[in-house]
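In structure tokens, the next block holds one chain alone, the form predicted on its own.
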Amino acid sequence: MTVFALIIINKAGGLIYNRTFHEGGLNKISTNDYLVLAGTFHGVHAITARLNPLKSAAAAAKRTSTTSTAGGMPARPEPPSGLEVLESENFRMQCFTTLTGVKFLLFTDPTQANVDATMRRVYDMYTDYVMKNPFYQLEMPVRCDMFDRKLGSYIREINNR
């Protein structure tokens, strides 16, 4: 069970973080290739988010009436999701998209268990060590030593199981 790499893409499709954790897992690619990968994935994700099946007006009205909150207000509709998992015989790429549009791409072994829990923990570390950092500017590359250390420690623990 191995986590190979993590890529974080901002809401505009720009690469803001990439890190490889297991040298023998994926082929080495250049920084320019990471930038192209981030932009390409952002476009594919946007297209696949628009490929949702159409719902009839009656079904949408029924869903809205049954999903209201305690105060009588209708619940927030679920945002359309795009490509979430891409699996090959050599790796699995899982995407977690935040409500603000930031995408976390985690590349793992295809047999890796609990990838959702790993993604949630990585996102928690991002919010704790990057977003709460007063020196971090939104949409800019992540340069936070504490995030790097905690993330490296967590992934090392997963890879050594």
The other form holds:
Amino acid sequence: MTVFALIIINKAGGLIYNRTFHEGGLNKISTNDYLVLAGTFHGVHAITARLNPLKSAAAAAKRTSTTSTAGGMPARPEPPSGLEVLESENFRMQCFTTLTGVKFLLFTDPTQANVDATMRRVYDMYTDYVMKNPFYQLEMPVRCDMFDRKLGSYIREINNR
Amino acid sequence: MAHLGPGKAASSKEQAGLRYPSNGKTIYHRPLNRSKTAELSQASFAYLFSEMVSYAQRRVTGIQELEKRLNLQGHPIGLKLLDLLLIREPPRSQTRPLTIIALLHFIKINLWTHLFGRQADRLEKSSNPDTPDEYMIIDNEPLVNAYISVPREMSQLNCAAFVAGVVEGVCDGAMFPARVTAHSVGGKEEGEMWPGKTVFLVKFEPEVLEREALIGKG
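What's the form predicted together with its partner chain like, now that we've got the form predicted on its own?
First the chain shown before, then all remaining chains and molecules of the complex.
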């Protein structure tokens, strides 16, 4: 039961945060490789998000028929989610995309339970300690001591459970 | 918070034009927010404060100037809060603080409780004999800094300068002219447990101490 690493990718596909929590869980790769990984994943994610044309066409047809009867605001379509989980023998990667297009990638042990809750908590911390920080510039790498500290203690708690 | 007596209800009856409700409570006696705890959302405050800091940061040349601007944003709030908090006191203690200690207690207890829902953590007098005009209000984790990480190149900055401005406003309004500054002391020696620990250094003007000495004699 271990959380290995967290990567945050901005909406343009740039790596803005990258942190390893557990030594020896994943092999070390260079910063450059992390940048390539982020960019590549961003591209793959964008393509997978367009892989379900049948469902979205059906949903669009349904929407046009119901808007007139609903009378109020037209329902906003669910954003296409794209790739969410990638699993290998040694790790499991979960991806969470926010409505603004920021992607959180959490690398965990394949047996790790409740990754959704962990992800949610990480997202909460991001909104608190990064977005509410007046010194953070949007789309730029995250350098917030408070975020590092809170995230570190939260993940340590999970890894020691 | 509201220990309210009948107030001036009786005397004001005779005055034409200005009417008090029969229980003596005016709109100033209660917060506009009538919810049970009268609390506001910390998230919305955090976003507002974040924008206030960004706004103050525009076109400033240095950290000192930025702190000065935050201080100026807080000053009028302090002036007004002094009046508001005093009117909400029970009528017999409705006078402004007359000594430095009374003033600082008022700030530590009433002002802090009104603004942040708890008292300030400690009150200290400077132990240095050269600076008898310096007092310290200590807050272990200021609410305004709850979500703020100051970048390393600006490590001198403490955004609680805004709160220092509020405190300065209260001191000025109570006729205790002072300069108040906020300093981070977390991460040093004993500050380890509270990384955001902040000291509000209240430096009174010399005439305040002079008057204080005269009052003490009489």
